[in-house]
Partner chain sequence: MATTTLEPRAGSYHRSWVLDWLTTVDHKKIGILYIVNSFLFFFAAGFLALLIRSELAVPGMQFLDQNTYNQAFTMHGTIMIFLFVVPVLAGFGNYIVPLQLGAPDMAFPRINALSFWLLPLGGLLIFSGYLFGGAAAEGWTGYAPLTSDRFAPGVGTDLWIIGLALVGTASIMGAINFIATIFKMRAPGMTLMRMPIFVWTILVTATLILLATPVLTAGLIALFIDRNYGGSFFDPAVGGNPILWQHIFWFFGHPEVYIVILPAMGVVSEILPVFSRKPLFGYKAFVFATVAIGLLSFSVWAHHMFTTGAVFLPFFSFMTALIAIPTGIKMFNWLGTLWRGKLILATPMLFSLGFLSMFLIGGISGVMLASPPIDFHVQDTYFVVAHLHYVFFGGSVFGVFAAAYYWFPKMTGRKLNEPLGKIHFWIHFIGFNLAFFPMHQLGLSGMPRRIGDYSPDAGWTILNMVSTVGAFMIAVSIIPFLINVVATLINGEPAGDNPWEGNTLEWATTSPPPPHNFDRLPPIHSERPLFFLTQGHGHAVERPEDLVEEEIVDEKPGDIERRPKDLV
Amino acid sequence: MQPTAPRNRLRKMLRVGIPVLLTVLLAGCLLPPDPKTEAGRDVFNLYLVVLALAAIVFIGVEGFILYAVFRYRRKPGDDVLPEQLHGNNKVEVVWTLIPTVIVLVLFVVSIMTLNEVEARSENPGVTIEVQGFQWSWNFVYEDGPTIGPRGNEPPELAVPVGEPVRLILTSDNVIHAFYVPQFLLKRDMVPVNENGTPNDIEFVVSEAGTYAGQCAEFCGTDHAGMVFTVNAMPRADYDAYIAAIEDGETPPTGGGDCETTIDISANNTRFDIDEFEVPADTAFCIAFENLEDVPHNVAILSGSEALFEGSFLNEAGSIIYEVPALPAGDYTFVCQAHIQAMAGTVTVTE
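Output only this chain's structure, taking the form predicted alone.
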């Protein structure tokens, strides 16, 4: 009966350990959002390098542990003390070299990534002062307008695609943080006196679209509502956008030249349609109308990854979203404030 007890313990350990191991592995394989900036792509690649090295270390360490457990486990009737080893120079050299090489690789790749993130162009295409305050934002364009909160709607930061954008980050009160998840860049906004130097950040947006941003540093009671949107557009559209604001007009929202426009409205926490179809590899527009004073938007998801995130309408109103081209396949469109209640299917055809 004695041999049965260790086997039962082993089975119990495996029944508990395998689900835990699978959960940890699945959690570790969750990747950041697909980056929409050139510096963000370097950060994403660094993440992949760290993830790969971590996986190698994990598999190697756990593999040797399991090998030792099964290879050198005590067998029934074996009461002889195993041969005792007191050091092995080759093994000690190997287990010293492996972590040294890993640390050196991480150091070199991290420095290369940091240099890309911190790189500054001599003549950025656009320079904007971003003012954070409890609990919203002002975007002050160099030799241009100031864009702030629009009623209940979050302020919108307009930037051109494909050229350097430099943001000067200031705070009027407490520490805030400028963060756009799909840019994979974040920078603190620290209050400084007149002799201080504010933080800045520079990036090149690689793909036109609307991206959600937020304060990523807890800054008080309404921290969760300190959000904004980034509207990245071609230079010609950007110039027209800024010119319209300077003339006191409503800036164009894009979509005027779309070959395909989908009409969607929201009311009673429901979309009026539950599916639509668009052609592949062609940008299209969504004419969205919010019929109630409840925050709604339209986002397009592939699984849990957001391929497009439209800015929120926090009260009744309308907006035109310009959605980048999508490859053929099936996707989901949702309101990100009511994902369970407001969802439908997008079919992108060849």
Contents of the next structure:
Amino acid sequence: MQPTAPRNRLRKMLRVGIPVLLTVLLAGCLLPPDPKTEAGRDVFNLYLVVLALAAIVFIGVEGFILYAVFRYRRKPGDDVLPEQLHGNNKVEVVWTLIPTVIVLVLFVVSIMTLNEVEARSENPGVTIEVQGFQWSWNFVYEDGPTIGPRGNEPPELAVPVGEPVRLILTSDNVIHAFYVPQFLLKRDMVPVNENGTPNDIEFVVSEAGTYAGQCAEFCGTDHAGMVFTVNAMPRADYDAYIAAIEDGETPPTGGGDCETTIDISANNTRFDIDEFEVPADTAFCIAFENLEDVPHNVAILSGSEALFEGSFLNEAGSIIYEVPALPAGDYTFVCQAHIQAMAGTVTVTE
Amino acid sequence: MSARTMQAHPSGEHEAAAAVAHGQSGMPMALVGMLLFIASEVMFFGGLFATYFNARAGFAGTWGPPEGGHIDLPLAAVLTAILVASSFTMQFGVWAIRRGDTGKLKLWTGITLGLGILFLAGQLYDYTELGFGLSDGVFSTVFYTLTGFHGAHVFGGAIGLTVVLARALRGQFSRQNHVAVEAVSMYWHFVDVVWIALFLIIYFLR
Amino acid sequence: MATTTLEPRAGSYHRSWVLDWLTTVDHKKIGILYIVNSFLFFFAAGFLALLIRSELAVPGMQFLDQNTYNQAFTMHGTIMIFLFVVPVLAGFGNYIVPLQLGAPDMAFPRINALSFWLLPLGGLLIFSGYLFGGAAAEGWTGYAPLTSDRFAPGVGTDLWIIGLALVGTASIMGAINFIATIFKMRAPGMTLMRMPIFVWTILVTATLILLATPVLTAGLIALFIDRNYGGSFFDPAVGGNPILWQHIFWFFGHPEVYIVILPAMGVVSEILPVFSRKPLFGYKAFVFATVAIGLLSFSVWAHHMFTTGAVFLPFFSFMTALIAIPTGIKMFNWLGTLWRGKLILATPMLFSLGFLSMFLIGGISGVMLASPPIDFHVQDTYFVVAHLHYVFFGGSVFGVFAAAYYWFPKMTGRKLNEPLGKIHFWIHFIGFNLAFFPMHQLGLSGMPRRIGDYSPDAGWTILNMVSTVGAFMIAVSIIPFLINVVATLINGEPAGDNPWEGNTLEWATTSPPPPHNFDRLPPIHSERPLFFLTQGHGHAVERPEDLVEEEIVDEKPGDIERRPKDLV
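I have the form predicted alone already, so could you send the form predicted in complex with the partner chain?
Every chain and every other molecule in the complex is listed next, the one we just looked at coming first.
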């Protein structure tokens, strides 16, 4: 049966239209975020190469399937068998070569990019230990402060722009993963035994800004809430930021606005105060400073039920807890690691 | 309709085709099954051995039993000798029944079963003397898991031997019909080989 | 038995019918039990999927709390993989492999029954965690040390371990049975290179199960010892190594992927030739590619662990990329089968074509994931979720439905309704792509998997909503399928022995086959023993007798090229 004219046109439309449509679709989406690190840019470019290869294969194969469905569909009443073709060695050799070449190209370009991503400088500008715990983060600056979660605010990782930042990724409980989508980089934070070395990563942020990050390895109940932000800023701002934290001030960027801030410090397994008073139904902050290398936190209990649990400072450092509003009444505040020795009274007044 | 067409083509082959039966030729089906089962067991112990090597490679400090405990090489060597000997006695039993000698089959199977039980008893005694438990660190965990699962397999083999012995005593085996003896002996040799590997790795490659 | 004169009373007849199914050792009944059982678990796990998608449709926690959500995706993954996709394909294998071999049953019929009955037992144990304070909630991969007794004290995780060990044992016994059957019970004349391609894929699958699953069993035992007897395999706090679990799990888990996909490839490789009215293009290459995939599958496990920093990336990246070559060969073989065929777009063919186009996407994203730098970005994100669903669902489950429509007439003697089947296919196909294609983009923009909640500022809301709509479309598409099955069983079109003009031996007996399967077998000179018997019948050939006399000599590639011209 000869194809009629409209059929021909339809076929031509399909033959041209579908690849174009798919290309537009593929080009319009299926892209990672705009990379904000130098190595991330390499990964992005690698991804573009791979996506192009993928698009060629996709369009070729899906195109052929569609073509076959339209072109070779059996006409009603056609009982004649098609040629019973069992194979063709030459063709099969050729099409063994096609995927071989594609994957070899992919492998070579991947390893080249991998070397960029995995490059380590001798003297990184900053080295920060990232501690993952259930379910937040501590950022421990080498010879500097520790920044942890601040109440309901996700913890903020401050890094300088334009110089290598080395992160040592540790966990003392389950496996977490450090992931910043806009860096196109993630690495597992594996708890290691005494013979193990923690993972590290290194990157150079190319553009100042705040970037969302999140734990990417399922780590239990509140895995979804284990988020952080990266605050990348010029070196001078970065130095000021760190200095402010070391002075116990709220860092210049971010941080909560608290009408009431209670200062508590811990030393020799004791709190420096044994009572404080806050207004009822009003959120407040606790600026907690740990003066020794013993894990401490501040939690507020009503009986044995914890109304607020601040994250632990495992060594000397400071943190600002944002405590949600409490109804009027008397509560206790404790360090949950030393409930007997470190306790005091919170009076919430009308 | 296909049947009709087939009839149009008389060739002696289809009559034979209808008579497809279990294990028509070559190795008996039960032995094929046993060989495949042993293949899966090899992978099972392979997995356990992998945990051993992984733990050993990642261990800080001296690899071995925890403080206050020890492993008993002489006793383990005796146990090894017992188990290796039992492999030979098992094989003598198999050769006996291949000749049709049911008397010798009973004798050798009985001896093999005795050696197997002796091995298990020796291992249990060993456990009581070592001075460390499963939860005393990584070495202890892999040690007891490996030897324990091997012991469980010896126990399984002993049950198989008991069945073979009981059937032999009832005169159920003959020169032509003794697949169960062959199958159990295969398994027993396998358990023996696993032990030799265990012995070399735990006691010698420390 | 047929001459028995005792008339059973109505009540006792009913009971014996149930007892008959409970105690059967007939591979066909066991096959059907496998399939029915698997679909029940499919519906249960599918319900969990709908819960997950409902929760993710918009930001915030609406239906579930975090813990329930974590249990839901853990159970969804575990049940779908271990109690649906693997066993349902094993069920088709159970039914079809002995028939395709011309054998009266499996090699070990009683072990066959046992390995089936362990499945519902294991599945119910896994699910029963819900009755004892919560099911396992650590993901189907159960990464240590999250599964340790410190972080997962509930008994649900122990039940998960025991259930999986039972299911694993069942599949090992099933694998032994398949391999023994295939090696020992082929009809006279059926050499290995004349076996139907589905049998080949089952053979390789069974070998992978035989060699991979025991390793998982060892790992599960180690985990159980850690949790219950103070062992220290995986917990770093007591000197263990959590990465060891990942090695063990994926040493099993990657072959598992091929355990899941190979039989589906086999199904499609049976259907495409029949509905293109051509032989499979490059049978030998296809067999070698299948074996090559099986071999390679044991050397690629660590590509699941690129971001752990604990594996040698170039090696595993290279081996993983290599798998694309045999897979590519298969894809070309399928396309070669379509080429110049005469395609009949019945429902089995639609699902097979759906398999080709969807599995292609899963294959492409798999090759992308083989590149470590790209994996660093998309590992553990929705990109991986998209990838694995394009392989498991777009691949295997499309294969399952293709098999269901293709072999239903053989199993029941009745053909499923075509219009309903096509409705099922199209809703399914569109729903599937709506549900899973957006996940590629979600993953690329950084949405991690296994989160029950996400920020409204992340820009993931629209795609998640689309995905949820797609998931419900898939659920809706099952309705015409179920109606079709029930209606066909009650009053379906009788199928006859060979409704599709298939060329393998299962079509050479009645539908459904008698308990002993075959009264007589045709001679076997190729992988398509029925080809001349059926194709020489009623179509272009006027005198089939002549043809049969002359042509059933030896169908070898090479001879065959000139034969169709005689036919035409």
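Positions refer to the first chain, counted from 1. Here, rigid core means the biggest group of C-alpha atoms that superpose within 1.5 Å across both forms. This one's a predicted model, so the numbers in the text were calculated from it and none came from an experiment.
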Post core alignment: residue 267 C-alpha displaced by 2 Å or more between these two forms: yes
